[in-house]
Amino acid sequence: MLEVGPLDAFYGDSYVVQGVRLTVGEGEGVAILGRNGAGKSTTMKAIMAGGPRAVGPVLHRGTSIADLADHERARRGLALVPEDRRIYPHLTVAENIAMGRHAARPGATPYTVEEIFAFFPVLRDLAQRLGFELSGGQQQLLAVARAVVARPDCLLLDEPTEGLAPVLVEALARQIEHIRSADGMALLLTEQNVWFARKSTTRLYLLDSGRVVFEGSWDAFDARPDLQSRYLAL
């Protein structure tokens, strides 16, 4: 479904992502792991044309999207939940979710707001609360809800558990699994929380200094304890 690379990405003269290659299959869950500064978020933004200057192929369902703007990539079926969430602070929860419906690709019927509330019951009680009135965890749930309302075929989640309490991390894992099983949605996830990444995906890429240093299944990762100590330990 999604084929990326070799992809380079730059912020000014800074060469941040260097020849990254990755794929995401139909309905597959794939994680990108690495320390802060490894290039995870830059990779996600480069895939969505969301900031860095990107050079290299990005194919969605066999068609190049490298020359498309971010909103055009969204209308093809990609949805990014950025690390900083970017909800609309002066719109209500219900209005934030409804805004996401405009990103639905041609031929796809977006979820209704009420259907989204069925996936995220805690948001129903917050429906008329403004975005800036939400806690960090509530904002994260809202950002995910706003992304999935358009029924994307590939959801890109950038550090979704950062700053969340453990109970919210577990709840978010369950809700994402529920949505993906209902719609066959693929997932590309950047994370530092290895438990959450393992729960949500079947294989992973490990980044260090903007380069892929490992790719494979979780079993293959577990067989290499040096990887976690070398590339993930603080």
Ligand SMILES: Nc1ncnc2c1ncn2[C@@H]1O[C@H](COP(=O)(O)OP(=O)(O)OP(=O)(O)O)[C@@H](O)[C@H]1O
Second form
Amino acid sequence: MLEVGPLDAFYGDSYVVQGVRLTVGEGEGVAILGRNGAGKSTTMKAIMAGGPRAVGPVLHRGTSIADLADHERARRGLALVPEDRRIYPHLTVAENIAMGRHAARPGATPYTVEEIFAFFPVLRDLAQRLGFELSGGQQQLLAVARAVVARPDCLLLDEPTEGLAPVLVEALARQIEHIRSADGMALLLTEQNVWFARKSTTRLYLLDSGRVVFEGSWDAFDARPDLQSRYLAL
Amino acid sequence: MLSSIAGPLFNGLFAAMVVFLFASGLTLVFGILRVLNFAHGGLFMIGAYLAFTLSGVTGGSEMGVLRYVLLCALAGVGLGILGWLVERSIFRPLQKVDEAYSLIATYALLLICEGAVKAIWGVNFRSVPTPPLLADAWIAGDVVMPVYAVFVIAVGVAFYAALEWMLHHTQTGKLMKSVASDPWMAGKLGVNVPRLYAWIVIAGFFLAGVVGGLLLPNQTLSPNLANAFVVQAFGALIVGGMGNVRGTFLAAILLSVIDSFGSLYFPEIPGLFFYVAMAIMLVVRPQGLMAGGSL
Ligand SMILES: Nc1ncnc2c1ncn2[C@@H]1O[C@H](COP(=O)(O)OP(=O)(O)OP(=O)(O)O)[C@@H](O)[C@H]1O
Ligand SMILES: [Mg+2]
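Can you return the structure of this protein in the form predicted together with this ligand rather than the form predicted alone?
Okay, now the whole complex, with that chain kicking things off.
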């Protein structure tokens, strides 16, 4: 459903993402792993035309989306949760979620805010809280909820577990699984939390210095313990 | 004693609302698109000339209030259509390049406005009398309050209240604030940001036209009218916090009222205290009155 690359991405003169190729199938969960600065976020943003200068094909359902306007890309069913979340501070939790409804695909009915609360019950208690009154963890959850309200067909999550307590990481994994299975939503996930990535996806790409150094299933990854120590250890 | 305060206060408020009304379109466009529209004064001038022509007032004839209000609306619509054209042909293509180009383009547009006014209406001074209903004055003690000035103050306050309510309590207003504070994320969430920008440009032009018509009875029309309130409006915009509606409103009042009292002491240099107050405000509060929250 998503076919990317070979994709290059640049920040000014620095060549950050170097010939990355990746695919995401219909309803599939795919992880991008790599340590800090490996180029995970830059890859995500390059796919969504969200900052770096990107060169190379990005196809969604066989159509190039590189030159689309942001809202057109969103309304095709691609939803990005950026690493900095970008919750609107002056809007309530409910209003932040409702913002995501703009991305509804033509002819499709987005979730109501109330339906979203059924998937993320914690947010219901915070419904009238303003964005700036939320903790970091609450903002993360809200960012995910806001991204799925329009029922995208591919969710791009950039390190959703960063800074979350372990119990919240588990809850988030369950909630994402729940809503994805309800809608057959594909997931492209960047992570450093291997447990969460394994729980949410079926295969992975390992990124180092902007290049893919491994791709395969989790079993194949486990069969090569050297990868973990070489590319993920701090 | 009372009149020594009430008189300058009234004059200050009148000047403040003139500045605020003039600056409202400027503030809206800057607050959301982050483009300082140098042409705003030119658009205001065209609005005033348009209203003048549509009024059909010649020689000693007069116009009624209803006709006057209608003229303001028509001038607004005329400018709104111009805004649509300009957005399409100039602003939208430039948005993809650097912000500096938009700035230069608005300056070019100002020059075009001035040229167009000279070509269409000539360089002679023209004026339109205040509609008779608004031409009276109310007198309280020894404070003289022209009805026209009361009318402009009322329009300014009402418009400000409506704008505030719209921004904070309606879906559209909240969306505008969201796009102003983070257009990147709004786009990612599926908001058609370019279309919203287009509507804001149209609204900014519309306001310039309406206010041009509104202030017509108070102005002498000449191709210099474009510069009449620009400095004060930019002052209110900056002191208010760069694109914040409430800030611009409060700054317009603060600066104009101070200026009004100041000119009691230095009548030979009108406007001096506007700049003095502005300079002091920028030293005391360089981020502006309402910095932090956009719009
Ligand atoms: N806005 C930017 N301008 C310039 N360079 C940048 C910018 N953002 C990231 N970089 C650089 O690009 C490289 C890749 O950064 P990126 O954010 O993609 O890494 P990451 O894998 O997401 O890391 P993390 O796990 O810390 O989020 C880094 O060397 C970083 O310094
Ligand atoms: Mg990152």
